[in-house]
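Only one chain comes next, encoded as structure tokens, the form predicted alone.
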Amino acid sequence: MANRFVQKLQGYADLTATEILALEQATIHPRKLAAKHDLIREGDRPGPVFVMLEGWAFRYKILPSGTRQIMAFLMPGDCCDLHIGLLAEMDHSIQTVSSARVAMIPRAEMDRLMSEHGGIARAMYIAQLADEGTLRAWIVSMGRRSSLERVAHLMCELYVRGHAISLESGNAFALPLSQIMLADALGMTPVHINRILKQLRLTGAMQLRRGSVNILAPAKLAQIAGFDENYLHRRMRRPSSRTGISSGPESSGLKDL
């Protein structure tokens, strides 16, 4: 089964069978986790850095009023808090979407892996400038685009992401993600993203089903959203093999397969 941290981390920078091997072995006796299981709390002390290889989780945050922000989903491939260890506790909670296969790297040996290989120590701070983007990407969805935008830009940044781990077929995904999680995560309420949703389906853009979604028109879909491709820092893209992106700024986004 292919490793999909490594295959991530393959796509930012070059790595030697040396790394690679070593980023294998560190991530070589991962736990199964049931789905809402929550890897940290906020509040907690931060521990070892989290690897996702199989299922999905989310970043979070709880409010006074008990309503819930997701903040970033992490993906196959996807690694949570290099840094932040260097904090008494953490300011956010994560948790896992669906069941996972969840790899604990402990702080010191993720230090000796990026002190020991110059590839990886490169592929993993690119990868956290991704992270960073991809925030400041959904801060610009929530403060200026509008709700259909908002929608239909994150179903091209997933889609996205997925193709970079093959985790789409064809022009469709997995998307284990419920309405109410969309919600949580866009700033919208269950009604008006079941609403948008709708909306999109009838624009011929794409469909969603029960834990995928098809993009049936990706131009279109991309022409909705406003969407470009360039603060995900993909490294890779070959035409033999292209997701349909285009990261130049006269590009809408995602182009017809």
The other form holds:
2 protein chains.
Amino acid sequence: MANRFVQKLQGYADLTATEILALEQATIHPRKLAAKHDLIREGDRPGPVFVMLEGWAFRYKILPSGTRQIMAFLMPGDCCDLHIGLLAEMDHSIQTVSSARVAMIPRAEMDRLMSEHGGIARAMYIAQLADEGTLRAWIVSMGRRSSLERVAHLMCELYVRGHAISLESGNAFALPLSQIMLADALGMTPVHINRILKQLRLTGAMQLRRGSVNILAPAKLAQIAGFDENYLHRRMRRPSSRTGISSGPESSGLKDL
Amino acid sequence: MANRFVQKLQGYADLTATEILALEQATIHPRKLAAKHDLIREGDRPGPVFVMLEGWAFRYKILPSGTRQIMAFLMPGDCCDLHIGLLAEMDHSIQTVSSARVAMIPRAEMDRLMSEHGGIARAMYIAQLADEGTLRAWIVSMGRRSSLERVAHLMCELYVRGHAISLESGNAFALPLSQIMLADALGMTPVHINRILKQLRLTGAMQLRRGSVNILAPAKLAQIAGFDENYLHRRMRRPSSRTGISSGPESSGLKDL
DNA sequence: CGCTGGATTGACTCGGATCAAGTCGAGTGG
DNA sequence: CCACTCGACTTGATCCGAGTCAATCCAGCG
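Having seen the form predicted alone, the form predicted in complex with the DNA:
Shown next: the complete complex, the earlier chain at its head.
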């Protein structure tokens, strides 16, 4: 199976054979981690850059009241911030969802990869901009979307991102997130997430079962969510309008069917 | 008056006299912009890096329904993303609040500044990490804080950030944001913001009048907000505990009084 | 085969939105 | 200098989406 990290970066910039090799070299010795294991905790001194090769993780923060807020999901191919090593301490924690294989790239090696290989630098920077766009999209969701739209929007996001690393088979893809995690990510209660998922199931747009989602009507889901994938900054996007519904030739997955 | 951009970056890393000079050179010809003017719009091809020298701006997005979500406030000293030029198009817009002076640094010059001056690169990267931390903090606020906490938290954030560029005089600082903007930033209605501000006034923690805030009891405000400034990554922070209330020698402003 | 953690459903409550009047204050022009 | 105007701020009454509390169901697992 292809290296998901390489696959994802290729979606952002052209990489030479040398660059691909360098990336593979840098990630040949991943660490195997158990589920629900903290990669790093708030307050820790950051070290190497993490690259998810297999399995999922999420960034989160626990409030004084004990509630948790998840701020991002990391899927295979994703990595945490490039310059993380510059910080004195982490401002949030990162935890695995499922068991995972994670490469740790020391800061010096990361710097070398970036300065020697223009394509890698370019792809990494765009990836980072896409991550920031995603954070902003979450803020928009939490601030101005109803809970139905919010859930639909997250599913669209994960679907498109999953598509970029060939995670889906047909319209379904593996989603190892419990309803509790979804609730903590979307700022809702598990009870309410459950009701919304039922509602989405009834519209026929999508269906979530333990461990996997089935997007039955991508266009309908995107329309419910008001989803526009522009913030993910994939290459080859629709050349034309901004309708709120993604479309166009070779869009990253949520084309109207 | 000092260059706010330089002043802010000095809060992140030591800069040599040469580096300070280089930054001042790069920002000596700012453009003067009117209030409510879009610096750049969603869908535009990004160009130079913007640096706010005077006045405020905000990043925002308009949803299909017509509602607006503000995702960040830019105050003097702040700049927009370093590598923005790599993107094919903007995923959000940026608008001035008040009239402003904004420097535009071409991408090539920015690259030169960063590669020739290690201190500048370092400070800019930390600034970017702090911006990302701020986005995550907003997600936490919207997802898991009550509206009272949310408003208090934003005020704490702006107070600390303002402190870094000497924006405050005593416990007050100029805040050119209307209640409508605050509402669009915090995911609430103007009506509700207004009631919350009244509530905060009654607790004696702070007071917001047209154009300025007065933080009467910083510690109380921080306590209401559950504010921990760690995500802003200022240097010289408390060496000790994580209590949810910032403290310690020479913290960035919200020390308990 | 019972235990445990997630998923599901119902009944009730409440925070914040919505709708609807005002009020205040800074310009603007006569 | 004052009346007019327009946008922003305030306040009250009502409504509804989502939270809370509480059972119950279900699947995987020791």
